[in-house]
Amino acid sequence: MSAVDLHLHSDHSDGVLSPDALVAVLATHAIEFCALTDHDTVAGLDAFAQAAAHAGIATLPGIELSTDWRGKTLHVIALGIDPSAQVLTEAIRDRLTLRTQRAQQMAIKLDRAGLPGTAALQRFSQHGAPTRTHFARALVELGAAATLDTAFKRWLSQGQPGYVKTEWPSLTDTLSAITLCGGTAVLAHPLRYRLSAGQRRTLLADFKAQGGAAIEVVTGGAATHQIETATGLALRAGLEASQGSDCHDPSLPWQRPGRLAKLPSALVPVWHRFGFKGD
């Protein structure tokens, strides 16, 4: 078990607790150090940061926003950020906007496809940050698939009826919104995106020469060979090191906050930066 998760997801994305919640949950995994990292909103950073004072836990303002490199979606986490900060609203006013419209043009396709799209759209018609995951868990509840997991196999995923490309803003303008709300750029589970090796090391050169910080090494469910292969890239491209569970719903094993392995310790933690020590 790890005292450090510096990735985690409420009801404000595509988590299933509220912040509160979360965090109560968080104490009983005696985390230490946290960050709440929804998808491209900060809307519950107060509630998450005022239940885990209460805790006796520290955080860190932080989110996780989508970028396009090379016509490839990326997710980077941004840590220790203003959330009041103009570049950062102006950022997610933008990706919000193009979070709405997918929902829309998605179901438009699933009901093409003989899926109820438009009634699964309804379900979360009001979130302010709609995933892929509201649309599988309406899915799931509307009898149109078995399991999340199959939502996004046979509908949801890349190549299949109910997906929809997304032309997110570039990692350049990305990267630069987080250096001016004061942000450390943290690129989220790297050997999760569809990218050669030369691809990846291309991606990491130009990911920390436009000012990016560390990449996560040690993530939710993450096998040793993996850990190793996430070691060898941070200390090739020269990065830090970050961790996160990744956690949407703490029932699920491989998501249970700080359930972490260790991370190895030819890497600089990027969580030094902020002060915390421990781990």
Ligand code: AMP
Second form
Amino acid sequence: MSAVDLHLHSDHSDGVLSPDALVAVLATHAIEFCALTDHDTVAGLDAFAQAAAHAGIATLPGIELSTDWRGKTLHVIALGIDPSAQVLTEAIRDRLTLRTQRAQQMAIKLDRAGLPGTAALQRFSQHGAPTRTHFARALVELGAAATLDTAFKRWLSQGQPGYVKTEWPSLTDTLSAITLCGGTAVLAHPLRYRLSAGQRRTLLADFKAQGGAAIEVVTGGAATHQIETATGLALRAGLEASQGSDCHDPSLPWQRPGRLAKLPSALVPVWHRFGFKGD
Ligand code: AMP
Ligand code: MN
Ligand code: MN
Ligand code: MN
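Form predicted in complex with the named molecule structure, per the form predicted alone context:
After this comes the whole thing, all chains and molecules, with the earlier chain placed first.
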């Protein structure tokens, strides 16, 4: 078990808990060092940091930025950012515009497929950072899908009727923005992208050459062989390692914070950069 969790979501993106409620869960799971990393928004960071300080938990300001590399959508976690830096504010504004436009296009595509797309969107139209997860939850609530997983598989994943391709800002621009705002870039869940082994090696080389620091090695629900694979990738690419549950809903057992395996000892933990010397 580890006391570090550097990948967490609140209801400022597609998590179910407010930053305060999330901190309360982290405190019961003995988390000592963590980062809120909502998709393309820093709106929850102040509340999260305040609640965590109150609970005696150390935090880093973070964000999970959607980005494009050679036509594929990737997620880059930025840790230790200056949330008010202009370059970051612009990076966020561009992405939230894309998210809002995409949500409208998704609603139309879902409507055309005979699903309650517009009705789903109405349920979260006031949200500042709409995600596909919001659609998935709304489709379940409206009885159009049995579970979140089926909503994604049947309607929202690439190739399905509700999917809208988004041209997120490039990895190059993303890493440059992260560097300029003082952040440390971590490639999130590196095994979750549809890439060949060769493409993955090229990606990691590009990522490192452009200032990337680490990859996530231990993620929520990762099997032992996946941790071993990611460990090999980090060591071969000369990248540090991070870990995080990617928790959106702590009531789901595989996402529960504080349940992560220890990072293999051959790796350099990225959190050492921030002075946290625990595991
Ligand atoms: P977006 O950034 O709006 O395209 O939404 C991506 C988010 O959808 C991810 O961060 C996950 O939280 C969620 N997601 C993607 N695929 C699935 C799935 N099969 N089941 C549950 N959540 C998923
Ligand atoms: Mn998510
Ligand atoms: Mn992600
Ligand atoms: Mn995430």
